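Here you get one chain, nothing else, as structure tokens; it is the form predicted on its own.
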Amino acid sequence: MQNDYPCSGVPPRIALVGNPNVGKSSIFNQLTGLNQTVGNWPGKTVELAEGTLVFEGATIRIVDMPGTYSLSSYSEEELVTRDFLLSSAADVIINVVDATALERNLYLTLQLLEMGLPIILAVNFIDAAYHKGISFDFKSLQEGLGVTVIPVDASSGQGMTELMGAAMRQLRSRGGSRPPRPKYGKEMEYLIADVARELHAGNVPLPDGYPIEWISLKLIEGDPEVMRRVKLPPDLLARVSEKTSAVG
């Protein structure tokens, strides 16, 4: 099969994102084998592992992102991962979650969805979950999140072909529909839209690749890194703070 995804001569890149100890690196090793390089992010102590594989005749780059529980701005790992994803450095994100602790892992999934990223959910340790008597309705999970869900078991390699097949379909439809952003109730949604309107009306310069609704949500949360990067005029900062305080 030919490389029929949009391409500028550079192989597309898939980022593996997930909490620590979800088997993300095991999936990385299953996919890339010995075709790996490891180094540090420029100017950071955070380690970067990148490898390649050939699937359906296409060369694909795979990046194993540092394990992180969230995409806030309180640790170097969180900031590196967030900046990498927002910079559009990855064409597809495979969010690896632990099937035995799914509810806890989906917190990071929701944060990825807030960013409007092209996501595939890889539910790992599926055999261990079944042995614990945990069952899944993958169809309902897929419909609820609006993303493709693939059960896998990295230790045995189960589901790797299906996972890469889903990634290839996502690559070929690049530029198409993105998963819906999670909704947080009428009052919060009104506030997000209101802050976004303020940013538009104030012609505030925004970082490239940062969705305005995501920026609005982070300003409402008081995210220190977004507050630093988005230079709000004092009057606009006061209005945003007033709106946020009224809800909080």
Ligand SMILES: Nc1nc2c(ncn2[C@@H]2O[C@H](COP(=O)(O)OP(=O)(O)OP(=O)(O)O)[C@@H](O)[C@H]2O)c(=O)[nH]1
Contents of the next structure:
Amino acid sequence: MQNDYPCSGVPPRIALVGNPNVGKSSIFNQLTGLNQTVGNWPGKTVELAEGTLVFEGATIRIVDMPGTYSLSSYSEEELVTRDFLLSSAADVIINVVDATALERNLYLTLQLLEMGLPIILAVNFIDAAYHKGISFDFKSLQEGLGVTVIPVDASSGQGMTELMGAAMRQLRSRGGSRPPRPKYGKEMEYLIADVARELHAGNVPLPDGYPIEWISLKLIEGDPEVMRRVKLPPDLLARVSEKTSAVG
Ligand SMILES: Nc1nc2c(ncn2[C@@H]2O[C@H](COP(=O)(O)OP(=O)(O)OP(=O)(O)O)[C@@H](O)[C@H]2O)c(=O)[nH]1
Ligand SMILES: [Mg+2]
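Structure of the form predicted in complex with this ligand (previous: the form predicted on its own):
Expanding to the full complex; the earlier chain stays at the top.
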């Protein structure tokens, strides 16, 4: 099966997302070589490098995102990345993590999963990790997160074919195999569902592509950017604040 993608005619796009210095650009260079251009995301000052590669006969676009530790809305990089990902600009996300600092890197992974995005995990710096004597149970990691995990070494290019193979499988599933959202305690899950119900019942306009449960979670957290973009009628705002403060 080749060239069989959701938007026929437009090459699918894969975004490389991860903490600063985890090897996103190295993977980008390994995959795209010299086929690169640099552009700005509309209305923002952050530059995004885009390149193309041909894999299994299909043309694929790859975007190298700026490094970010989180997807809250406190820096331009975070906001650009978040907007880009939530606007469905990428068909698949390769979340690049540093194998020598896996636990710290997985904080961003959880945020991507919260957003309901189709991610696969590239565990980079695998050479450095093995050198340090760190070993991994990739099967448990994969099962625990519900995402495909591929060990890679961007300095040598090891694992790139496997990584692209996994990305292509995700592309071909047409969004049908999105990983599950992480679940919180019973009380929090109840609150998320409750706020989502209120948004739905109140016919509140939501930004395109933003999952309603994610919006609910962000409203509960008081995320300033989501509060700005989702215009809650005053009575609904009061009810949401009341629910939120009852738990917090
Ligand atoms: N040993 C080893 N070095 C790597 C690997 N991947 C990247 N590097 C090195 O790590 C450094 C950072 O890599 P980059 O590709 O620039 O990382 P980045 O994620 O694009 O960084 P930012 O764009 O600043 O967020 C470079 O010196 C790379 O050569 C790897 O798998 N193994
Ligand atoms: Mg980079």
